[in-house]
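Next up: just one chain, as structure tokens, the form predicted alone.
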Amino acid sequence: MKPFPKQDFTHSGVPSRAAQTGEDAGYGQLRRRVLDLTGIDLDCYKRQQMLRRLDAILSRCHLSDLGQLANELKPGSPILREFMERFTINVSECFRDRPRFDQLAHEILPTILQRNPAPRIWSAGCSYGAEPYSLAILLKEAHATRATILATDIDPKILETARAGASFTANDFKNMSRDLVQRYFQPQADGTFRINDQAKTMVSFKQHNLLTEAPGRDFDLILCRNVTIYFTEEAKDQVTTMLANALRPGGVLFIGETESLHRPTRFGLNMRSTSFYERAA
């Protein structure tokens, strides 16, 4: 059980309520409760980032301390839904980091498809579906109709949004040509867009915690981008080991543009280029 250190601060320089409450006010109780209900281990997240999110949750839910938050977390409760929405990060857009997606389209995928015309792909931490549907569009454009995409996230509510594929806005298309948007997305009466069925059917969704066993093996390509940046170094190594083991030999791990793996060979990976790592044969 680890108390919050007193030196944790909000952006204003004033200690957050979460930082001030410490272990005596219920951090241990909250950690156990969150772990039981969601599978999220608070100790696997970087301390200051976690404190900021917890403080936002306390303010949003009008709660005084972490012990009270722990008591309010119940299966199916509005407080639990609020916790998941605030604690998980759902920032995304179609073809996010477009230069890396171009590299994926022109260098990585052709090699994968040459080796296996029916590749298995995993989008880990898929949020509301922008990433896996971007993959589906790339594969459709490459006529790789036998490919399958598994998309996972820890947040069950965001997975419902992803499965529906109907909550995209113009902001999601900043990295797409108008022609591509028109071919794969249908405008709706409320101004949002729906992914069309030919791309949608390539993707299946499943709830998954990255700090547990992989939801499958022998993937040809795994995307896990801008997720582990919130984890401690120990948790990050645990996730990277799991991801590497889930790849088939020659399979590729695609991480965020601002991320890197320290000594990737210890995970059985070789750096192919920026953001791309290949599992050794």
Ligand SMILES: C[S@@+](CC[C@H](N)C(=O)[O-])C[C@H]1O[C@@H](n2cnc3c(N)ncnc32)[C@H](O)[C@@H]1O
Given for the second form:
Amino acid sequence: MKPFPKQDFTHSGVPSRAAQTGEDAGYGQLRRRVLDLTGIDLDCYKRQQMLRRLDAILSRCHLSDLGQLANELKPGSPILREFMERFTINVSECFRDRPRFDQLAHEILPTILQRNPAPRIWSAGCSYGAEPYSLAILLKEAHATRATILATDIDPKILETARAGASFTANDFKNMSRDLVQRYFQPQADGTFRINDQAKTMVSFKQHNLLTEAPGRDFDLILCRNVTIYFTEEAKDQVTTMLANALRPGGVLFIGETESLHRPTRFGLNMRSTSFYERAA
Ligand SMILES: C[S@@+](CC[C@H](N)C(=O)[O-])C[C@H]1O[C@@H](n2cnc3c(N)ncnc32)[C@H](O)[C@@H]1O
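Alternate state requested, the form predicted together with the ligand (shown: the form predicted alone):
After this comes the whole thing, all chains and molecules, with the earlier chain placed first.
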């Protein structure tokens, strides 16, 4: 177990409750409990961000310290659900970072499809499905009907939402034309939107922790966007190595707008353009 720093401060400048209790046995107990129940290793996430999230969980659940939180985490319990909701940040939207999606559509996908008309694509850390369904729409528009998309996330509850494909709101569509929304999403009575079956059937969902082995190999394209920003540098390198090895030679890794890979060649990747890295042949 890595020790907590002597003092951690929240934005308000007041030591957080998680930080105050972080050096006692409660942290070790919590780390083991979370690992057993969810496969999440707290030590792989950035410490300051994690402390803030743990603090929010303590407040919300009216708990005084991390040991108490560890005791309350039980399979199927509301506190475990609260923990997962606060811990996994599920923010997403369709065609997030639209300029990069345009580049994917006009530059990257045509090359991939030329090489393999039935490409294998992996959306890693897919949250409620906005990212893989955006890909499905792109591929449908390109008539790439033989493409398959695997979408994975560590959070089983968010995967249920993703599989249902029915929780989209107007907020998800700000990067899409009205025409595209009308052709691929059906409005529901409660004001939400459901993805059409033609795009839905291209995506299969699976629970997967990025800090374990890849769920497949020889992918033509992998998207891993806005997930590893929460990881420590060591964990990030571990994930990048795994992702690079899961690509076929010439395959492309697509990362988030605010992310970049330091010295990508150490992973066998060459930068193709901002956000896109290609596995060396
Ligand atoms: C901010 S969302 C990103 C969604 C989408 N990729 C995007 O860019 O819009 C981050 C997702 O990563 C998932 N996640 C966090 N840690 C993970 C891990 N170790 N393995 C797999 N998924 C993880 C979270 O559950 C969450 O759904």
